[in-house]
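Have a look below at one chain only, the form predicted on its own, in structure tokens format.
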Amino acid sequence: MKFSRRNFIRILGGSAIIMAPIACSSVSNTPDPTAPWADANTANNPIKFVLSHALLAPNPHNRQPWMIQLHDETAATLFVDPSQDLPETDPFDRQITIGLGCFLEVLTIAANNQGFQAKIDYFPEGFNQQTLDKRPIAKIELLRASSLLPDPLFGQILHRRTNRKPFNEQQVPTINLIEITKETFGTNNGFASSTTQIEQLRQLTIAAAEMEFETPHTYMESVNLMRIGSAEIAKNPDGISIDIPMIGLLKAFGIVSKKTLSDQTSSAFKQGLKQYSDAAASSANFIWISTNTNTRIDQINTGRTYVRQNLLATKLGISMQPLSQALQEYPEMQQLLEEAHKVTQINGQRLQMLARIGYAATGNASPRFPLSAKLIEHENNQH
């Protein structure tokens, strides 16, 4: 048989189960990038406990843009790490702010579980609507509240996943969609109500993915954040993790690399786009969040709403994945952004989140930096 990359990939695919131990043996002594999920319940004081859970929140491109200054065992200040922004696809830091809202809501849920009310003062020194800056995102104070009932969503924090796998054909019951989209912090929530609207959103999200993939400056932002293989993921537990079977050999033969992934003629590029498009095409339904205005507070509240929806879906055995490409604010995406507003029928509002929802096997926990790496007084606080 003539050697080719296509044949080599086919051979590897058939041999993955046999050869899998080889791929991971060389990184057995590296840190576990998913350890923060197991360590969250072991924090030794109230503020570290709630922060250890908050850092597990969903966030764009897994940038984990939070930095925390501890004051005492019940108080802290949240800042954004400007090195973790997404200037090409998120030029106004809208999505980064939504991720910070997710962080604050998971923190609030964890505080509630420990008998504390989380008092959060948003942007105490003001904010810049064009870009986040060095001013604090929020001041956090935990207040003892003995009569507080535990939030029922706390038990889902460690099980929540962003599921990028294709969904099966099972439809999400309307009663579940209604229940999930009731979760709100003053946002407007909805879901696709007809097969026509679902198909329109499938095609829209596929077109938006193609636009981002085929626009060099936006796609390269993702490529530069790709962590290929276990060793690279352990070293940099953020960004986009690629840890498929036989990744070590695929890297060694130059089949999967940042260079091949950035080459639109390569099989790696085409396969990546196909996988994303196939996942979007399998969407059973879509839910969305919109706001009447588009302030930083609206964006924070969107994040708080979204993570509660995600946690409730987890409780119901339902998978979710944000498909945010069509909502991005760079010039090439403008037409699809307008179309997204038309398809979701949210006249005069700002569409903040769009997510597919359905059923699939549970995915793995995403990598996270430990809390120690996100504390401002820590000497290695910049990532």
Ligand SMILES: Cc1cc2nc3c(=O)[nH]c(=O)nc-3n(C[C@H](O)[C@H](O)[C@H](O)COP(=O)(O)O)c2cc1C
The other form holds:
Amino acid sequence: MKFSRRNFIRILGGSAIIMAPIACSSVSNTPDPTAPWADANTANNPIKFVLSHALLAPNPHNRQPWMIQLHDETAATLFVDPSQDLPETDPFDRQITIGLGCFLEVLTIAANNQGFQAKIDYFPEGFNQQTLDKRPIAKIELLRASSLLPDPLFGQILHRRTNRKPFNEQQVPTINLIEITKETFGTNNGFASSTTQIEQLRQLTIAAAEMEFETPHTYMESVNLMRIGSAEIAKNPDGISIDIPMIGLLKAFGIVSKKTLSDQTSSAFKQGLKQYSDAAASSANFIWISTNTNTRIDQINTGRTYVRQNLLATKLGISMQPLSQALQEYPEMQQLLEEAHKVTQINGQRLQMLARIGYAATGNASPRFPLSAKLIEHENNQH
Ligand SMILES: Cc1cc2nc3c(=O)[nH]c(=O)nc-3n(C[C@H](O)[C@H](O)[C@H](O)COP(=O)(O)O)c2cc1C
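One more: the block was the form predicted on its own; return the form predicted together with the ligand.
Now the full complex is given, and it begins with the chain already shown.
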């Protein structure tokens, strides 16, 4: 094939480039951004073991908004990393807090596997409902508990993925939907119960994706978090990974760059939106989590519930992907946010998570910062 700009664009048009999970390729001299998945079981003390699993939790835009202060081999304090927030699409840190809830639940499951009960004291110095601040999110203590039954979800932690591929037409059996939505930490969970409701949610999630992509301040937040190519991903193993065949050349020729991706007339932009919308359109069903109020504790409980659902689905061979756009709190999304509450028929509760659920081949593990990058330097820290 001739090595031309037009051919590049044709390649680009046929490739899924945006929001794609990383195709893991190890490049010499650069750290493997998926190494934390392989390293999780090698930690040499109980607190590092549980934290090494917790950092594999799902979290919004893969921001990994956690920072940890170690105290000793069984105690730590969790803080939010303020540099990892999403001010445009998550102005009140609601999704960031849900991600921290996912982290705490995976930590609890891993502690249980090691014969510990994780005692978690949420917001010991209080919290700000508008934005998270410097005060601790949780104090964590591992207490030896000899009579604990092993949590059956532990075995799924390393296999769990957010799956952004189109799902096939296979329906998720109702018995599985009931089982998955039974996982709860004081949240109310639901799933679509008719083909009409499923179709309404497909249309809603597509419209909300279009709104986020076509609203410059929210779309640019995503563009700024795009990591293009394996070297950039290895350097910043967070955000949105873009790694497709020939990405090095596409990048070198300026065909894929933050500049082209931010141009709404470019084929790269159109392809990204199409990929996201096609995935939403292929949703076999949807599940959701809602809460009676919308406190920080509700948000933490949502995260704890969501990751358990995601782990149980993994065990059942079922894929999930949150589609959060319609749940976000910025003025342009307000109408679709109201619509999402109507379609899910949750009667005055706050919709906290909406995810599509179905079947597709499993994707690759997404990048993570290693635990060492997330530790707060402190004289009592054990490195
Ligand atoms: C609160 C929350 C909201 C999320 N929203 C979306 C979303 O709208 N679209 C999406 O593709 N993934 C969404 N995710 C999934 C994350 O992007 C994903 O967890 C992260 O990239 C890490 O990938 P992994 O789950 O495969 O480890 C969300 C996750 C959480 C916890």
